[in-house]
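Take a look at this one chain, the form predicted on its own, written out in structure tokens.
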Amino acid sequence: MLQWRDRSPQHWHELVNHEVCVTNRDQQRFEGRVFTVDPVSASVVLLSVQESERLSVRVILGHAVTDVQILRRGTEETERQMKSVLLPDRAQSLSAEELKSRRESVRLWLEQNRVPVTEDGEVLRVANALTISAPYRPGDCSSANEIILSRVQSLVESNDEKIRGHLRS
């Protein structure tokens, strides 16, 4: 039988959203719904609801996992509930038209602020030093240069504030 860490990422991915019982080297058992499995460390992220209706997130380190048993299969509804609790609102799906509108708004705002920006498919590229992915919010900016990252994130945030201000008016 394969050790937990030797299993394929595909096998781990198949456990996502299922309610499982994870046993570690010390024979401790942890029950919960699999949110994800880290493909590098094989660590399992379990979600469970405590008696007080509080969400508990537990990470069982991959090197300590000895067995994982599926207790109940997940459904689309449980997957949606997990994502709505943990993922920020921006990660919830926007229509293709809304994404296109946001991308265009951010691109125009950056150009108005004299920032060199180009479109590369669904991604905005700033001076070949930064990318902005959908849904084009400050947290979607990525760059190795922290100064550029910070400044562009501030501009994207000010664009979001400008849009919210227009919506209130």
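Numbering follows the first chain given and starts at 1. Just so it is clear, the model here is predicted, and its values are computed rather than measured. Under this definition, the rigid core comprises the largest set of C-alpha atoms superposing within 1.5 Å between the forms. What changes on going to the form predicted together with its partner chain:
Core-superposed comparison between these two forms: CA of Pro116 displaced by 2 Å or more.
When two forms of a protein are overlaid on their rigid core, residues whose CA moves 2 Å or more are considered shifted, and Gly139 is one of them between these two forms.
Core-aligned CA deviation for His18 between these two forms: less than 2 Å.
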The other form holds:
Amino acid sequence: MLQWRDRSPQHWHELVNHEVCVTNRDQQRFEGRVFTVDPVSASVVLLSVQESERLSVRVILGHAVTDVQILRRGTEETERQMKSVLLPDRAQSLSAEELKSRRESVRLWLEQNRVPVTEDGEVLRVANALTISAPYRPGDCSSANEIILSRVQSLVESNDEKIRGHLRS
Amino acid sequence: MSGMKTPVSVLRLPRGPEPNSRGFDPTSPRFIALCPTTLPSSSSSSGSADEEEQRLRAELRERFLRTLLLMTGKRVRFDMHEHVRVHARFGASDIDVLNLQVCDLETPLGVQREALLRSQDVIACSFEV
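Cool, the form predicted on its own is there; where's the form predicted together with its partner chain?
Let us now look at the entire complex, which starts with that chain.
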């Protein structure tokens, strides 16, 4: 049997969203719903509801895990609830037209500021070095280059402020 | 335990990262000893299977990093070996999750203002959302 740390990312990914029981070397058991398994350290992140009704997140370090067993499978609803707690910025509440007009607005603003931007489906690409995904807020920019990232983020933010200013006036 | 807020002086400082690198050296004895090769190979080595594996790794890792972000600044309970439990405010982890930087670590000796926990000593960290 393969050790937990030697398992494939596919195996780890298959556990996401299901309620599991994690056993460690000292025979302790941890139960909860899997939010993710870190591919670098094989650490398991579990979400569970305590007696006090509060949500608790537990990160079990990969080196301590001996076994993970599925207790109950999750559903689309449980995945959605988990994401809303642990990924609070990803509220997908904008319609397709709203997303399109936001994307257009950000693209035009970047072009006006002489930033080389192209549209690639639902994503905006800047100079092959940075990507902006829906809904095109400063936090949705991703890049390996800190300088480009900070420049584009402040531009996207100033575009947001312009829009908010228009709504107010 | 909650009455003990006397800060204790630092007994020994850990060695810092190399000044000329970003602190991550894959040839360092520490990394080789503690991190097994991070890419367990899947038996099929076709291009699209690799891409799919990479996509899954990226998704899993992003979720993990966002969990760490959520944990930052919060009071976290650390379960260590021999049923030892300590509380501290989580600061950051290094890239391989080998060390965890915390502050206001409550120990039987008092409150350590800054501390580095070795992840090998930690079994689990828990916090409330």
